[in-house]
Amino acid sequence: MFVTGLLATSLNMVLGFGGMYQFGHAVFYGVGAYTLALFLTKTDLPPWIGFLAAPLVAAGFSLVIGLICVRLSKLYFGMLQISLGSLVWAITFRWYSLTGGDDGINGIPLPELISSTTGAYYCTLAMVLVSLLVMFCITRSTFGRIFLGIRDNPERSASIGINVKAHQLVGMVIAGFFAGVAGSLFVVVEGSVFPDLMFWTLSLEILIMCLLGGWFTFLGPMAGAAIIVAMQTFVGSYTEYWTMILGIVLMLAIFFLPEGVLGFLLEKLAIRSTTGTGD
């Protein structure tokens, strides 16, 4: 849940705070995971280099894809991302000698410190908390404020001299970097990687997490990830049609909670603190 929540939060850096329809975000997650997996299985370099390289390579991919996509906007921007992400997925799926093809890479050797379940848990928790803190500081920085301004009114932002495309590109690189961090943590938790990590359906899944939890709040994606993982765990133990129930819940949330579950709760708390009553 922590890893998926971090991935959804990284998407929300450009979706909720930047107003960019990033439909191919999972590809950066998969690139980060594969980078670490290849470092640990194909090289004798110190493992920490792989952990450092995973988000940097993911950010590099985000920069390249961003340079191509940022010229467009809205749905055209998102659709082009899906196309480029599918291309990366297809290369990974077919390049058996390097990526293992559809079998992926299994049994990845991890450093002794994080090879146990307890070690992996605390490592994941620590990296997720640090990443969330850094992303939160970014959203509260001058860059974050400008990013919000671009989301609300890109034409007015451009008219006062802000380079809209450059800020959007930087936002994509930041989001890609933290998606790469999440990808490396997936390797720590699962000890394997496979091409579906970068498929567009996963991008759709984390997009749903953002919408369900609240894409205008910083912790909304974490809440959305917790809700979906809980439904998958508990509802999925009773019926294999849990995705149908998820669809109904999402439909109700869109109609009645357009700000998401966390956004709705924060709004109620704000009204309560303003009026001093629970009504």
Second form
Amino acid sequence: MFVTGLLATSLNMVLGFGGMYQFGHAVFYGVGAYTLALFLTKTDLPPWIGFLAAPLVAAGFSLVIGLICVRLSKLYFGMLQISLGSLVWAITFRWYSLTGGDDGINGIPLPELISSTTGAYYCTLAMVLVSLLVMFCITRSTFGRIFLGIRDNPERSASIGINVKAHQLVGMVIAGFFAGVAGSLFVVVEGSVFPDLMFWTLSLEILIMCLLGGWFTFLGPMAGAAIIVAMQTFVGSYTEYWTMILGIVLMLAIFFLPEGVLGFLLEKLAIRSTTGTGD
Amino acid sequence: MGCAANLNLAAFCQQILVGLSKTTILFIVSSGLSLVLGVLRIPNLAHGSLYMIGAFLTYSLALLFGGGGLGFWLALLLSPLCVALAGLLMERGLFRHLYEREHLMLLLFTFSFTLVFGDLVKLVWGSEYRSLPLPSFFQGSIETFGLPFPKYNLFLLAVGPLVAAGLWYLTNRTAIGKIARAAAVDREMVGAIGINVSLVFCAVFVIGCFLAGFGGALVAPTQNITQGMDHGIIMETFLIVIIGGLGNIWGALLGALIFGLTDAIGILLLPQYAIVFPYLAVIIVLTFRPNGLLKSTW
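Counterpart to the form predicted alone, namely the form predicted together with its partner chain:
Then the entire complex follows, led off by the chain already shown.
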């Protein structure tokens, strides 16, 4: 849940704060996971290099894909990203000698410190918290402010001399970097990787988490991920048709809570504190 | 040596024909998506689910009517109609209230439909593969370029242009088509001159759903009908619509051709990586023509 939450938060860096329709975010997650997995299985280098490389390689992919996509806007941007993502997915799916094809890579040897469940848990928790903190600082920095400005009014931002495309690109690279961190943590938790980590349905699922939790708030995606993972666990234990329930809940949410759960709660709190009635 | 070259050329032409019959299906499904995108501005991810439901319904209806030739034709006609009916309910019940929302919201709303429909199919048809046998008169193949070519694919090759012509007639020669095109450009103005835009939208959505169901019905006898066939088709049709130009029917045709043919040629060149080729084509097109090949209504 923490890993998914981190992934959703990294997506929201560009989605909620940059207003960019990042539809292929899962690719960077998958690339991060595969990078670490390949480092641990195919090389004798010390593991920490793999952990360092995973986010960097993901950020590199993000840079390349960003360079191609960033000229486009909104839906076109998103769809080009999906097709680039599908390309990466398809290659991963078929390149048996390197990636294990559709079977993925199983039984990845983890370093001793994190091979136990508790070790993995604390390592993941720490990494997630640090990443969240860094991302929070980024959103509060000058760069974050400029990013918000671009989301709200790209033309005006451009007219006051901000290089909109360059900022969007940097935003994508940052988001890709943290998606890579999330990907490496997936390996720590699961000990395996498979191509579905990059499939576009996962990209949309994390988009849903952002929207459900509230994409205009920093912690919204985390809340969204928590809600969905909790639903999956509880509803999934009662019926195998839990995605249907999820679909219905989602429809209701889109109808009645366009700001997301956290956005809705914050709005309620804001109204209470300003009117001061609070019954 | 010369003989081998001939054989390769024959195999090439053959493969092109197979690609073209795949193009037919892609075109029919993506033209429906393109209509909905162009006029209603709904990026309808549930379109692929409707296609899947169309295929499953065709399977069940064909068996219900005895599995013979008559049953096949009836199923081919009835299942798209059922899908269109589902579309009617979706539009009147839900989408109608959401037109003013952001595209992202609409996209996710339709995605939640795919979740529901996916499980609905699992509930009704279970999760094993289904396959619909071809009626006897479509079985077998004829010789083309000295190689056997399935009769049913020939039928598909005939259906494609028919649907294209029908859509051209609908959008260019009928009142509703003209109103729909006008509403795509400026819906307020169309509403202001006293036309019930809401009804036009509904009609377009239903036609779009019909086309999704029809594509599913046509594909039913050619491949395994499975859960998850919605994921593949929706991505393909979306990319087709994007590279063709959003909301442009001829763009959908062009995009389907590019997709179907690069896929066919990819199978010849590098079978293992064939699925990569259409995506490459999309990337090349969008790199040079970011707004699609033909004029978009957006």
